[in-house]
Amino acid sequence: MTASAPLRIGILGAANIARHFTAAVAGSPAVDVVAVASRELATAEAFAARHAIPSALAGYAALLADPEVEAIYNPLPNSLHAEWSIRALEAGKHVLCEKPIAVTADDARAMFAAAERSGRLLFEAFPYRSQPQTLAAARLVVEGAIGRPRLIQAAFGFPMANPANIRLDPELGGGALLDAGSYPVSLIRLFAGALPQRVTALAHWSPRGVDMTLVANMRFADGLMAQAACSFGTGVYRRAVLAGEDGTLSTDFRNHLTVAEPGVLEVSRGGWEPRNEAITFPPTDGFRAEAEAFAAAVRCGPTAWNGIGTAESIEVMQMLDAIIASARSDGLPIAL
């Protein structure tokens, strides 16, 4: 297979996010969706017909056995990420797995161990991480544009109106933290460059026991402090502010940039009379950006990947584990 040949991807399941992914990569010279599998053949056939995918298969195992499929995109419910990603790797497929990579850090470690054993690549799909907006922000921080980071605040919230949504099912790895919250937590880990020393969190819980709104505070060894917030009960809100010793950086760290809503990175340098700059970025679909980076990594080597790396994915899961454990302890009451 030549480096220029499109990567032949099969999709596990016909979830809504799979539809967005497939539409985004249509026409890409680097990626070709060649098959889709669902538990019901009729569902796979309908999905394939809508997106002009040549092969529809009954059952996920059939997709892993398909010799035409080189790599798997795994958008299954969170609770199925580890099982089917490991099975795909053992079947000789590269895997791009939707965030969060798993529901626990131990599962994430098992997944990356399977990738190491199989000699295949496993990456976690965070579309915003392959966006030029995020790449530029990370570069500015490394270059010292705002000095040493001292405070990070990142949040992502949106309304969840459908009680049947799988994000509200505790058996499927539901909850605001593992869904919306994985974004601000991963962004904090990106800019901090390390695990926090200590985490404290509080949450509001649904009757079924999933977190609907959660706020977590983190302290790092170098004195950096960070706060992540997430919710299934707000208007759509996605924003991060990184304050350094010499300035600030603000971003909406969105997955997708459009002509109507281009990415804007606000940079402020200096003290009480700062120099302000707004950097804009061209329309970019995050699904396509990450898929093409994934294809480049498979064809040319893992250094072509511009998203979240192995150690970082595991550390984000460690952070998520610690946050949910702290939230379940419910903090300290205030005496009335």
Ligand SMILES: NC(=O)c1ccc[n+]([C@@H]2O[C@H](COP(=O)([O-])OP(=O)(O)OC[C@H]3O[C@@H](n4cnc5c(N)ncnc54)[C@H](OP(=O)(O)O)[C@@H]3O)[C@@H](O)[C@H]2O)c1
Contents of the next structure:
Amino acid sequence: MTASAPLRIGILGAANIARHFTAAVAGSPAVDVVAVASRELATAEAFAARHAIPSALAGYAALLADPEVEAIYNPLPNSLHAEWSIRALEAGKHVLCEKPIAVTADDARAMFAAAERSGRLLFEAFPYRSQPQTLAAARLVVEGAIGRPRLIQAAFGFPMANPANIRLDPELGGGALLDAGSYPVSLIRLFAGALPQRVTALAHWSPRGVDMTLVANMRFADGLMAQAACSFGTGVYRRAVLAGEDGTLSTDFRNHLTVAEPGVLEVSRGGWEPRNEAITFPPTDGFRAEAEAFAAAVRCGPTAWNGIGTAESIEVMQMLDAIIASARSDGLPIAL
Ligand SMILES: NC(=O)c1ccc[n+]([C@@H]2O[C@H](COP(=O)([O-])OP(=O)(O)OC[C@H]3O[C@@H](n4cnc5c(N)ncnc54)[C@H](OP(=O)(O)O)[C@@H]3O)[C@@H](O)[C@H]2O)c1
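Beyond the form predicted on its own, can we have the form predicted together with the ligand?
Up next: the whole complex, starting with the chain shown before.
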């Protein structure tokens, strides 16, 4: 194996998102998907046949024991992220774990502690973080292009029709906040560069007890206020506006930038007679970008990773913990 040899990745579970991930990295010089494991061998075999993956395994433990596999992609339901990422790290594998990294900040801390102990890398897979639109937005904010951020509004909603979907199951870490809301909350953490001091939230709940639509407010020590919204009951809607002292920046913080749906950053500066600029970016598949950054980090060192880092992943989970706790407390009633 050379420093530039493709990273040999095994996939834990024949998840829907794993199909997209596998298709996106096919042909990448940096990554080879060499094995897939499923709870049922037939499922793994069908997935492997469809994607030309050489090895199909019964049970996730078999994947962790496979010496051909250097790194794991973990697209299991949210409630299984911590257990199987920790088991993979303890088996000596590097881990790219789907968002949200866990269902609580304590679980996230335990996962990164396992990475530290094992000397292996663990990263959270947020494809929008590895594509150039988001990287440029973060750079512009740090460079002061719109001045000090004062307000952020970020939202992600989409329809959820299938009642059997893992996102509607409280036992599997379901709920709009952990699923869709982890995007705007992580974007707010990125632009704020800090944890909020206080949060408040309200939600509508499903009969099974998962949040279906949720809005959260956050106050930061430096005067910034932010609002995150998420829903399983809207048309597909993803947008963030960041207002600073000298201008505004808006982004749809897409996972993938295509010719048909390019990523655009709209930047407006100049007070009441603003100068507007629309910055466009080349087509980029976020799954491939994050997988190649993961491979580069394993081969060349963690600074090659361009996505969300350890401290930030934990802080986003702290924010999600506080938001869901506030939503469960249900705010104040209107006095009648
Ligand atoms: N980054 C992104 O853009 C993105 C997009 C979508 C989803 N995600 C994340 O990816 C993860 C999976 O989402 P998905 O939509 O792909 O889910 P999914 O299609 O339901 O796949 C989850 C897989 O987990 C395995 N599994 C193990 N125990 C299970 C259980 N008790 N119930 C159901 N499945 C179980 C199954 O694989 P086997 O039966 O083969 O073992 C199943 O195929 C979630 O964490 C989600 O947040 C990320």
